[in-house]
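We begin with a single chain expressed as C-alpha cells, specifically the form predicted on its own.
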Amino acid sequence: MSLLTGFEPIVRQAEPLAQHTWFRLGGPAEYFAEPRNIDELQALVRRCAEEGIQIRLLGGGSNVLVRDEGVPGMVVALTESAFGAIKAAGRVITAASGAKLGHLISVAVREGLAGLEPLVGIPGTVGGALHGNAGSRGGDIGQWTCHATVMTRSGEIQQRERDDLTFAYRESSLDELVILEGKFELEQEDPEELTKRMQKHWIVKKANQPLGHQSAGCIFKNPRGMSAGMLIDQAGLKGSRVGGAEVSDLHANFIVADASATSQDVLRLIDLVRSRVAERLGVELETEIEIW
C-alpha cells in the first residue's frame, strides 16, 4: 500500500512551501496535507508512524524559514475550518489551533475578556502560538492557558489540564505532534476599554517592526534582562546584508527580504549577526525562528 493511498484528495507531493510562509522562502515539501476534520488528520498522522514517514506541523508560517533544498517526509497545515472553531463561554474561549492568533483577540476583546489583548500584531495560528508560547512585553499567552487538547506522533488524542502544563520564555511543555486546541480563562472588562488598549499596543507594534515586508517574527530570542534588537543595534548590524536579505533598519531583530532573496541568504545572516554580537558583545543568542 503506497503511503498517499486513501488520502488522494488532500495530499499533494512537491508542494513549494515558500507560499505558505512569511518569508516566501525555501523549497517542497515531499508531501504537503491539508486534512478536512481531526479523523482524517488522525488516520494520516498514524499512516506516517506505520510507514516511518517524518511529519511536521505548518500553522501561519511566521516563524518558520525553509531551506532552498525543501523537506523530507510530510508536512501538514491545519487550514480547514473544522480547524479554526473560535467559542466564548462566560470567562473561557476555546480555540482551535488553526484559528488565527489575531482573531482569537478579537473574538476575546469583543466579549470583553482582558489579557490576550497585548499580544495584538504576533501573526501566527493559536496552535503555533501555544507551541512557541507567544508573548510581548505585555505577558504571554501561557499565563492564560488552562487546558489543551494534543495528538501525539502515534495519532491518540489527549487531555493536557493546566498542572500539566509548563510556559517558559518563547517555549512551552507542548511539545506533541499536534495542539488540536487550547482554552483560556481570561478575565471580564469593559469591551471598549480593551478595544482602546488593543489598538494603542498596535499602534506601538506596528511603528516600531517592518509588518509589510517580507518577512518573518523575530529572529533571535532575548536573552535573559536584554533585548537581541538592542544588541545587534549596539553591534553596528542595522542594515546589514547578505545577498537579497538585510537586518530591518526599524527593528535590527526582523530581518527583509527582497525578491532576490534565497533561503541560503537569511541563514548566512543569520550567522553573520550571532558571530559579529558574540565578537563585539560577548553574547551568544539563540534563534527563535525555526529553520527547516
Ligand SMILES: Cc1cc2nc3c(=O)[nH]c(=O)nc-3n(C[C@H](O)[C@H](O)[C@H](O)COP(=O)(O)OP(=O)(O)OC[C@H]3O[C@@H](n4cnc5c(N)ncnc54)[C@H](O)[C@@H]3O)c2cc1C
Contents of the next structure:
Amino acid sequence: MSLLTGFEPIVRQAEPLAQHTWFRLGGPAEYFAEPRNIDELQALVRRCAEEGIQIRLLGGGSNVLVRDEGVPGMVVALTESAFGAIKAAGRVITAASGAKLGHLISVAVREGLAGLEPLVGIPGTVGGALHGNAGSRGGDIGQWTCHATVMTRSGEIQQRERDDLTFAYRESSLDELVILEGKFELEQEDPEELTKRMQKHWIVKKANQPLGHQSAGCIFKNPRGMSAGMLIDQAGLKGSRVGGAEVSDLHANFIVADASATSQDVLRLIDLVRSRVAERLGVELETEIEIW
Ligand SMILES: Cc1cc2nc3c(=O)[nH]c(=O)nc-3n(C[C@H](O)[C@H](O)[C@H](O)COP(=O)(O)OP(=O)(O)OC[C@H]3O[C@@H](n4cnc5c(N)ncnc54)[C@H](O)[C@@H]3O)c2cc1C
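May I ask for the structure of the form predicted in complex with the ligand now, the form predicted on its own having been displayed?
Let us now look at the entire complex, which starts with that chain.
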C-alpha cells in the first residue's frame, strides 16, 4: 500500500502552486489534495499523521509566498462546495472556512448585519482570515468571532468557544491544522446604510493599494505605533527592484511582481528592505506574509 492508496481521486502529485497564490510565484507541492467532504479530509489528515507527512492548509493563497523549489509534503485546499456554506440566523452568521471572505461580507451586508464591512476587498477565505485575524483600520474579523470548529493534526474535531479565542494584530489563537468553520455575532443595521459604508471602505482600499498586481498584500507587520509602509518610504525604498519584484510606488509595504519575477527575487527584495530600514531608521521589520 502506498501512502496515497485510497486517496487517488483527491490527491495530485507535483501540483504547481503558483496558480493557487496571489503572487503567482513558486514551485510545486509534492502532494496537493482537494477533499470533497469532512470525512475525506479527516482520513487524509490521519494518513499523513501515520506516515509522518508534513501537511499544510492553503486558503485563497493571498498571504503566502511559495519558494521556487516548492513545498515538501501535502498541501490541502478546501475548494469543494462542502467547505463553502454560509448561513445567517438572527444576528449570527456561520461560515465554512473555504468560503470567500468577500462572500461572507456580502451575505452579512444583505442581511443587515454590521461589523465585517470594513474588511471588504481583503482577498482569501474565511479560514485564512481567521488564522491571521485579517483586518483593516476599521476592525478585524476576530472581534466578531464567537465560535470556531477546528481539526487537530491528529484528525480530532474540536469546538472553540469565544472564551477560548484570542485575537491580536494579525494573530489568532486558532493555530490548529484546520479551521473548519467560524461563527460571527454581528449587529443589526439598515442594509442600505451598510451598503454605502461598505462601498466607502472599498473606494478607500482601491485608492491606497495596488490591487490589480501580483502581490500578497502587506509584506511586513506594522511595528507598534508605526506604519511599515511609511518607514519603507522614509528609507527611500519605493520603486526599489530586484529582478521582476518591485516595492510598490502606491503603497511601500506592497511588493509587486511582474511576469518575469521569481520567488527568489521577492525574498531578496524583502531582505534588502528589512536591512535598509534597520540600518537607516533602527527598526526591525517582521514579515506579515508566510514564506513556504
Ligand atoms: C491585494 C491584497 C490586499 C490585502 N489586504 C489585506 C488587508 O487589508 N488586511 C489583511 O489583514 N490582509 C490583507 N491581505 C492579506 C490576505 O488577504 C489575508 O491575510 C487573508 O486573510 C489570507 O487568507 P487566505 O485564505 O488567502 O490565506 P492563505 O494565504 O491561503 O493562507 C494564509 C495562512 O492561513 C492558513 N490557513 C488558510 N486557510 C486555513 C484553514 N481553513 N485552516 C487553517 N489554516 C488556514 C494557511 O495555512 C496560512 O498559514 C491582502 C492580500 C492581498 C493580495
